[in-house]
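Below, in structure tokens: the form predicted alone, a single chain.
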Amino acid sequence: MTRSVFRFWLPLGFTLLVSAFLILPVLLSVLAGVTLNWQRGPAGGLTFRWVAEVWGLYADTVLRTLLLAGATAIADLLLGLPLAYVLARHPSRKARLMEELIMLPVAVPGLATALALIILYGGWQSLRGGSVFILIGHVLFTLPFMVRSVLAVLAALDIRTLEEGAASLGAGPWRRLLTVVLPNARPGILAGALMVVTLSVGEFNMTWMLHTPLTKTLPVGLADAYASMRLEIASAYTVVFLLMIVPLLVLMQKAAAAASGGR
């Protein structure tokens, strides 16, 4: 009795407290940003005042940051599936080199990152001034978890034979790329697509650097809002960002596990 106490509370316990050290910052900033009077909690009174005032205020930036995750998935699909492809059909040592060079950008911080990119195109004012900027920042760096994503799904696949098999049916090249593997690696592609979606939405290191009053993203806007609103707006704003980010966070879950399952 005291060794499966021992063995099944204890570990529970544990896993109960990390959980609400992790969540109870979350819960008390959520909690607000619908509260009447934070300092007083429910007790002072629910409301969604502070969100209506938050979207109000924050539509336009809001709209941007969707966009902006879209336009990166559509590019690190565009780059990130090509790259798998070659680096999955022809293993070697080379290909091994250059997967980790791909993986660069993550190793390096995003402060460094954008530094880079505005010595290089920052004299480019058209560039400069919009968001494609911040879209090349995001490419930049979410492009590793695209390729590593549907990379990992065409290793376990064995791409080599099964084209070998679409060959010898008079499968041609273009016919076996559309019709057997890009089919075969939708977990990965679908995985790798939700892990850019949600890391483009909620960076903020290099966007912050990148970015310019005309093109906030919504991790910037949550910052300036904590630095310079009252905490209920700021709060407010915290739920307008968990209701993007946590379907997608959900969303992300099954397609790994769809991922996994197909491997």
Contents of the next structure:
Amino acid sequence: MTRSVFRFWLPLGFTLLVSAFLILPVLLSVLAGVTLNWQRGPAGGLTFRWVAEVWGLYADTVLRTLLLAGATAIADLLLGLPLAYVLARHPSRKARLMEELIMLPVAVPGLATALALIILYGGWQSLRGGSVFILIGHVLFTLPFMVRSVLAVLAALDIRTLEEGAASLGAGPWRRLLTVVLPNARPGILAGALMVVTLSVGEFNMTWMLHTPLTKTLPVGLADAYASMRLEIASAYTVVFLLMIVPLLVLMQKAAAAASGGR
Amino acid sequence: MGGQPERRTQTPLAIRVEGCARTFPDGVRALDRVDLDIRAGETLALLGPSGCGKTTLLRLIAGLDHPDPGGRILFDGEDVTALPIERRRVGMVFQSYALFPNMSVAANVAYGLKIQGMAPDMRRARVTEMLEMMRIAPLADRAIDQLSGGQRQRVALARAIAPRPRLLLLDEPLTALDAKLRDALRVEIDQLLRALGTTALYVTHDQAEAMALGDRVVVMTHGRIAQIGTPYEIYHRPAGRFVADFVGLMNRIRGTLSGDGVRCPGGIVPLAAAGPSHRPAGARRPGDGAPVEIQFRPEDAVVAAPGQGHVRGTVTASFFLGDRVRILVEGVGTTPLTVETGGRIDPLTDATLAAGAPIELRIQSAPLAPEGEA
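Would you mind giving the form predicted in complex with the partner chain, to go alongside the form predicted alone above?
First the chain shown before, then all remaining chains and molecules of the complex.
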């Protein structure tokens, strides 16, 4: 069987072209990060010196970023799970409205949200200067993703009827929560948590406004490196960033597939 | 069912619904004040169109919903109105089955037993017994999403009856299945309910299902009970036009009383046809010339030889249904009649049943009602 030009080769070529368009800048940046001297090009020799230097300069930033992402995920779980559960149990117009409302921080530019936070909490010095301030911003921005992810799974399951089934067999509220609601919401919780961690690690707009020189995160440090250091170090920073974010993205894909495709 | 389940020690429960109404928060009154007695051990079918309040009533009895203030639900005389479903010891089968997708078939059936605190080995034995009874033993370790609709239904039934509930509630359990499977499972559920001897409440919008399964049938409309009776009573002595039409086809001929018959456009139906048992109790016989209405089911009329019939009309259409032939007749009353005849007649070749052919009917039994009533 011969493969038709129009039905196979053309779409394949187009796909490859788009992929190249998306990935080429990233690849070049990575290459720059491991090149001894970008003026002379890769032919002049490759090195991990710049990556090591970035690690030396920004290790605390990496750690803070990870801790922030973890804390964001935990806070989102504590706030988002009950919220998603309530919304799933009471699918009314008001619930829809509430869902839209928590999406607002995503639609509004991060800078505007950050400004609003500074106006609200700025006078509170101990808060303004710490990482918790950034955490508040990240939770505000990522919470809707957690809620939506869990809500989608709960709604598809018709959690209300499942709980009624459990109740008819004698299960009280806590037992229903532990044996029926949470186990069945797990794919949504997992997908939501990975999404939230990924968003938190990569968030720049809001964090840039909220940070202090002592509370930089990875993307802010990246901007810092681009602005103040040689190109190779800034590019090496990209390598570090990718090493952290790509595994998260892959896990997220898998979790999303598990959540939508059933067990 | 596969194994013969012996009658269980659980004594059946009598249920009393007293003045229960239900108004939803948005102001919709789903159920008007209803009083109802469910006898111990009987299967009561709640029948009605969607939105008639039958599911609301079931949910009140189940404990999934609570009546407006003033209403009471009594289980064997004990007021359970305030108890949630998990403390009423009922079993329930949901229209969507509500099986737990995070558990295997066996774990689903064991769920209620675990809550009762049954020892693991007894639990396993009971689960096996239930699965065998529902003939799904080979599916014990399957995940729920690997089951067909009919298999899910069996698991749902096994799960509901495993803890030996005092009352079994079934909310349109067969609606999601195709016709053939529905018929087969209907027979099985009937045998199961008789074998268990548990009081059961069966909600359905399918009159055939209600009549086949119910010891008594409650017909509901617009949040009220229209009639309570045995399937025979509901079908042959409907309490009103709504019930008559909902549980089957009802023919109506309007006419005037004259002597021993009712004069209508197609002829005279002798009053003898309206047997005494079908006369509403205590009803006075109206005088001559009074407008009256005759009602009869399609199977209460037979096609008569020329000159032998009570009334004469014209065939408008006839349909071969396999076991019988359905004939639409006009010219007898103001609206077309539907009658049925058995036997091996092919309406496509039989000229006497062709559209436009004259036809004579004998009406064998028909209740008489003053016009406008019933």
